[in-house]
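Take a look at this one chain, the form predicted alone, written out in structure tokens.
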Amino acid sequence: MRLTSAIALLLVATASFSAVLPEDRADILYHSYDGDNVTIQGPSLLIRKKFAENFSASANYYVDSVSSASIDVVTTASPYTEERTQYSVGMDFLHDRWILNLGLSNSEENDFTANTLSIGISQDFFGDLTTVSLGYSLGDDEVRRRGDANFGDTIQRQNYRLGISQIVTRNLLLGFSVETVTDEGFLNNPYRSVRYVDPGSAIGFSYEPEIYPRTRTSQAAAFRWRYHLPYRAALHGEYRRYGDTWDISADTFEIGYSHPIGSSWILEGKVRSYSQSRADFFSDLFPRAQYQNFLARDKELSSFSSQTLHLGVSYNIARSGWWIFERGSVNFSYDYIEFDYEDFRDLRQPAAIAGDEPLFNFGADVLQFFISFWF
């Protein structure tokens, strides 16, 4: 299984009243994911610092330690462990009402290397009530396969972004963004297989390697809003629409609420609903071997939905300053995600007839704990 993450390198800020550089701060994070017999955990350290009045630099170190015995692994391969390490740096330059952002990132694991360059610019208009941001990133990835020194391929990724935020009233902020991503190269997993009907097999089916198209283009548009309530609380929501050239379409709905308690505590809750259609070359069970030019049985390309419940709490510390720090906060969040697949079946529960296995579903727990200090 190849593990990659969507790395957000664009550091564009949509300021509330005027273009400002990010605050000087340090974040120490521990994250954990547990679902489908996959455990991912590790630390992250982020530091931001302004200098020379108009510049701000950032650096991030991030680690994923992975232990996987997922349904994909146990049905066609062996459980494994690996570690992914990511380094990223960024630079912000402020001039009048606009900010220029540059970012570089490198991510390494034993069978995958990802390098990304990102650039973005944002500017305030109309009395600082409107912020427009543009972004572009270029990724150059290398794909390998454990145990096969002769295998190697590449992926080139390009990402184009446009965002607009608008202060409508003193309490209401609206945002709209569009994004286009183009991928070219080896886009499937070098370890994953598809299954097909095989009357000569004792279990009724056999396996052959996945074959994906070598290009993919996707577009997404999102509308966001945030409304501040009279008692310092806030409501926020988002709708996002996604579509790509593999015939996948998806809808995301999200609504959340933040509530302060006194001057030190903030409680947050959020619910999120996601649903997508399957890729046009996906099938849980193909009628025969080499049934079509492209073949996929990745559950992430199937028809499925997910529901997420998010709970978070933060507590302000060192409000009067401590050592070199002006203030700090301790933050904890928990997400429970339920996945339901509509055409991907659980082969760990055999059926009398291939293709009649029960549909797959699972729940995942995501924990984040981080401490922030401003200086």
Second form
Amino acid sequence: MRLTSAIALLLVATASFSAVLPEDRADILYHSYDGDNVTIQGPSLLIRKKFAENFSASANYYVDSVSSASIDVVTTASPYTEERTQYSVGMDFLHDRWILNLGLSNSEENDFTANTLSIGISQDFFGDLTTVSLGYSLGDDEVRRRGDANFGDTIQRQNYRLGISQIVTRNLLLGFSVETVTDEGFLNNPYRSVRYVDPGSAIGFSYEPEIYPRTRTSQAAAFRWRYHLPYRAALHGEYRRYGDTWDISADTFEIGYSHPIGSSWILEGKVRSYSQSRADFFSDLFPRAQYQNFLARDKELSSFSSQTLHLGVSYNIARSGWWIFERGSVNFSYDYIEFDYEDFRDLRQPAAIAGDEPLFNFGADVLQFFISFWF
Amino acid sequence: MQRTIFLLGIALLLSACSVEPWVKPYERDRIADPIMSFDRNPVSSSYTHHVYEAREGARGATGSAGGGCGCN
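Having seen the form predicted alone, please provide the structure of the form predicted together with the partner chain.
Below is the whole assembly, all chains and molecules, this chain first.
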């Protein structure tokens, strides 16, 4: 695997066509998520600037301010608030018609630290009709547990990425990407529990801590397309297939439409459909305590589907330039996401017999407001 | 699957220098339109991928570099 990747990298590096660095731009975004009694909001600032002709540097500051009373929290723990802060820096280097990029990222929470190093290379071929990119990331995470100074563990993550984008006709653009991710370490959520049938309990069940395998490897492949309609508008779509060693498989479909109005406005609409099968060690209710080696009742590992409706609008500002900026845009988007679980039950609505509770579902509202400037 | 993809990639790269571009540079005005970009607003798409990755089992092949999630 690594040898093949190295050969592919070498070939990419020795082929010859042109490439361009990303545009200089600055983005200021405010994001808000509200669903299942969880609110997450905060800013994201991204700036990118070229220098010394063939370098481009980027920096991102991102915050999640979380206030959670989700179903997992209210049934087995206490509501909490916390903040996650992420700093990322990156550098792109254009040399002899290929682009090499390097990125570093640090994410901090009071119970989780994630550090990631990414490298990548991309190259245009066939008179710039085809772009091939390869990437690798190495992550080193530290997992802690609030209120338990004796607990501490680590996760090592590795990502391998290949992407191809292809201009097919003057109206059609195709993209294909594959990514393999391997994780090794403490992959549980350290706060969550599973439930099992307990005849000695008044409610018919009791809880015990989750136990996950310490390794997980996943493969994902995605195919996407964008088509420029005879008038100035674009149709776009995507399909992604996913599978992993925990026996989760998933399919994602997206289709969208982008419609400019004049030279100032762009309206966008998109629908997305996602469905997954459960991990082989997931159960909403195990028959007894310590029923098997690995135990999970994390709803993200259950069988469920989600449907998204996305609406967005962009308005171009400062079209003839302002101060040091060439142009800008003001953007707003709203997503409604509906999650429907097929084997995760809502324990806030008790049943006479454990396991007969209604299935859980919830809707989430996601808002984004951002201003972008090019300079 | 990954290995097959890489081998296909190598075959593609080896043949790269002998193909004439069938969409000429002066025919790419529509492709160059911002509405045709796979990632027109990276700050927004990065956030959107994070929203899904924290709540769904699937991950990867989203077209962006990814990174630490810390979604306890």
